[in-house]
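The chain below stands alone, shown as structure tokens; this is the form predicted on its own.
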Amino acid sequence: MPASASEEPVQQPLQLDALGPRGEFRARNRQVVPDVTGAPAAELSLVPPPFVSRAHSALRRAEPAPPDERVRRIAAAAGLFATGTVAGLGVAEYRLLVSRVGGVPLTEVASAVDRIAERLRDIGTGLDRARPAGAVTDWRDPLVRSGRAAHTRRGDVFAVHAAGNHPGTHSLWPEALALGFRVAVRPSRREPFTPHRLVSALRLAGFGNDEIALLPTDHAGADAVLRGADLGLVYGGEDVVRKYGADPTVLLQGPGRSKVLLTADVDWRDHLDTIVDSVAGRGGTGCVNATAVLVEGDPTPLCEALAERFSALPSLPPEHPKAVLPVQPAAGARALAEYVGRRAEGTRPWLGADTVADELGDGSAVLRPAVHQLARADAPQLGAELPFPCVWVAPWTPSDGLTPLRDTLVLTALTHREPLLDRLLADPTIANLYVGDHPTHWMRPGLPHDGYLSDFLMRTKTLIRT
């Protein structure tokens, strides 16, 4: 189905320039950004390490605007990002590009854009909630005369290795700008349109070229983006965890391994919509989508029901208004399917690897949901997170304890057992606990994602003056 008149593709390929301290920069070294069919959608300028170094020097020299002005600018940028023409692209053209290149359903891209804008418009409230109660932000505060905690930055320059799996990840890092950091963003080469649009909107709203920068690089330049900053944020999988896990200046946003727990005192039939939504909602590509469901009792009926619900989802191009599943280049989709087949050895497939890659005939393929039943709660597949709706369903008993539920970004607990909820809330490896019918991808502005970002960026110190 063709895109609507307001979402006609732009002239291809689009030029995405770096946004450095002197403004836009078109590099000789440019990389083609293809859409899911392999057709070129844009050329992304890649800057070398010396350019990154000069950008960091400019960021470090810049003085941040007063706090209220920073919050005002970010709120203004939210409006431009969600509705305006930014860097030559209207919002409909931008959304279509993100969908065609990232493979995220167009309706979900539109929802994500709205959610990013909502969070940025209310970024001041989020910062207030994240700040320790009683801490002040200014030495002029009258409370300081009797002594108070002051909330202060742990550095001046913050670097971001951005994710490309979903535009919604870009709602987080602008908090650093609101806190007074100068920010360098290295976009994902898979989907660079969202950070380019957001950085451009922030500049249009008043932030200087020396306060926020977009620095697309190759792998050599990527390390330079982090080295030049005081603190950094990196998205990625196990390889990223291995590379940066021991670096205290880097905050990792790795695999989420989000889960759903069903105990025997609830009927799974009453919660099937929540489970389906947790696995496949919002395109099913995020770290907040459930990759595992643990069931006290026989998981077979739930597996059967999940397979039936997922089988009914249509295979459509990502820009189709009824598309709900992610799309990738066909070769990549086939490789993912083969990987699923290897990981699933020894499991019972309800929707197995052979149905994962559904080719659309234009070089792309829909990534259809996979459902596998595991024999026990400690099966190694339980922690396997994949960039599409792929769920492992395992039996669980109280004697298994919390071990199968740990290392989880979001756990939705469908249970009435209060002692169990006490233990789940107290477990430090479970980042977020949702009790009852809340899908694992539920989020609201002002609430932490994996802790508050300011937990990492800020510190408190005692401040008193006469």
Given for the second form:
Amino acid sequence: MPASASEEPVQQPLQLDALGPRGEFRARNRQVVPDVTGAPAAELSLVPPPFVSRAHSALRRAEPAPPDERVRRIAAAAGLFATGTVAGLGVAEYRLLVSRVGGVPLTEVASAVDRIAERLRDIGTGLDRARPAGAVTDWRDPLVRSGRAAHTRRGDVFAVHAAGNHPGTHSLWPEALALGFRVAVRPSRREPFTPHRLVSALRLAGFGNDEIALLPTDHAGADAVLRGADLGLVYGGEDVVRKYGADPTVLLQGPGRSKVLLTADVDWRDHLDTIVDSVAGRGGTGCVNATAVLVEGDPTPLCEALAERFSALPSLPPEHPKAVLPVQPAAGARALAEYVGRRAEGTRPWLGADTVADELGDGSAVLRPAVHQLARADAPQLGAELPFPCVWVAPWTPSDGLTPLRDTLVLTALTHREPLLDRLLADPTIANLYVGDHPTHWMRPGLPHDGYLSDFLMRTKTLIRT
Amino acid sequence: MTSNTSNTWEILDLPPGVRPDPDEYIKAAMEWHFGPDTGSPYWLERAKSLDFDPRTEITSLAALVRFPNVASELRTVRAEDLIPRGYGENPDVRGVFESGGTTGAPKRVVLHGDWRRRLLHWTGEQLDAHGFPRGANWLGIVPSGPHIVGEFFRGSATTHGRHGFTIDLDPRWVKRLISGGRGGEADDYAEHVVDQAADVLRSQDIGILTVTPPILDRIARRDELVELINDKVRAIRWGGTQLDPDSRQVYRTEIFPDTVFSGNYGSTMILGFAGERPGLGDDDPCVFDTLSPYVTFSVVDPETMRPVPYGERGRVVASHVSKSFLLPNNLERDLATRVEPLDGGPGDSVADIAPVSRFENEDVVEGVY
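Compare with the form predicted on its own: the form predicted together with its partner chain:
Complete assembly follows, chain above in first position.
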């Protein structure tokens, strides 16, 4: 080996190219994607406006492959995604990057990758479950001769402003591809590796450059990705709800504000694992992680128990095999802690803002769980959702009614009161109801997350032929 | 210099295409603009509050930095007061034009025939160098007024081309809609502009398109128009706002691969524009050269107002010194990379123009995404 140390080539940052209609595009305008210590992990090519325009034009012109072929390709992509070398990255390298950049514990990244693959391998079953029972998908179906509902797309091009909090969010949008949409994904600049890998795998599995595209943009260019599409999916907080809430062509995945309810007929001691898991399981960064726990009776003993359980969780770098808590750059973690401190004013801290940001000394900080006890079920903190295990525990009585339980992505109800369950199930602002010991982040392929995506993407029309 | 013979001003009236010695030129221009019989009422009055005598102390292009930036005074000066007395009773005024008005009330300048001819001659040479065919019909999707771009569009269209077709554009109205939260109406207006342009492109033999980047982006969203342009249009000249390097690359290589694509960096306050350097390669930044020494740029550190090194970024300071108009040392809003001028000419060339950037908001927003 002739090369001396000084002659070793400078290690280039990993390049995440845009994936446009003509293939990979390396922009001059590239954003550094840092890991949790602030060290550069990759450079993401940001595409300019005319690139987005032309990508949409190509997507719109493309003919979708037949349905069976689409499902076959997605299943093949699932295998590549979870086990293969894609865009130069083996799965172990990819998982490590997601963990080091997104701050999600490595074990959870590995688990999420497997769940994504599981869901994509069987995407056809999920779509069948989501279709109205009476609807057919092809005019050739013999049932059409006597008149049937047909399930058809509400457009041709679907755009996604993807989330960066957890890789699992990327298991949803491929359903649009399976339904015959051409799809443009704008990755989150916080964690672009997962959509880059998934789009690359879908292309390797047979989807054309004009059927699936990855269009990273800066903040100013993001609108164009949605604008060129017929329908869009946007993840975000209240700011995004304000911006797109009135647009019927945009499906919002807004705040989750998932909750756990315990009524007086159950003993919280029997359900502590479920509550702890709901708050902090799966890395604790999801919209399906519980933001609030409502307890009929005195919440103090539960708060004490939660604080004890959470205190025992270790502060570790995200790639450590025993890591369970999310990690962020120290400056951002401190800002979050300070925010929690301000937001928590007037509440009783069991694990307060002072212990949230636990610096690891390498520029990163573990986001340790926060537990705050609220005096009333209508305290304003109840919906304060943050990207780490941060739970607000409040007393609840039947006289408080359903109001504190509303606007909830997942409600885990630990109760035997059947009339209450009837009302919770009927409430349109509670998106999912889990009765009994199921953590709020429980999910299975074929079951809706916030309604079926196809409820938004598809429509039925009457079809009859002679 | 005390005599006002025509010979004295010869250097100010050199034929188009002949470039004077910069310092000799500046000396003569100071005599003209600050001579009691030749200067404009505005500058003769303004000179009283200067702490130097331009006729004796501004003897080189570099010395223009001693002037204060008076651009904001052009918001209120009477147009008549900007006309040099040396032009006599019947100056060849071609129009009064205004800046964009983005940073306050618009500023006004007066365009004279001699400067118009000089700039058009220079830009004609540049168009030839870029490969714009002569004798083609031009379509301009630019403001007809009050900005100067419309006047120069008509000039180039009818001297370098044959007929000039125009679609008007009112950027001030667009800015007002957007700042008022009426983005949807701004979209409708822009689409209305593109619809009108589409009609001209379909029905007329358009060989040259002059357009702003935001309108070009909208054109590129319509397959029909991309095909029409690739079919008919031989050259596109863009300007008015900036175009990022990636967009420029995508237009040049992917969307309009067989069309000449050339930019202008214009400003009403320099009474014209700088032009893209002909012959740049795909990997070169987009460099703009000025018609020096009449228009000169300097790229400076805004804190110290000193030039940054070549290849570094700074704010653009623009000076216009012609017989018809003097506006030295005007700090523009734009950032640019400082580039060596062609042939060692005076002033700087500039590349990768961009508006002064703002920092992204780092406040905590509730939510998990």
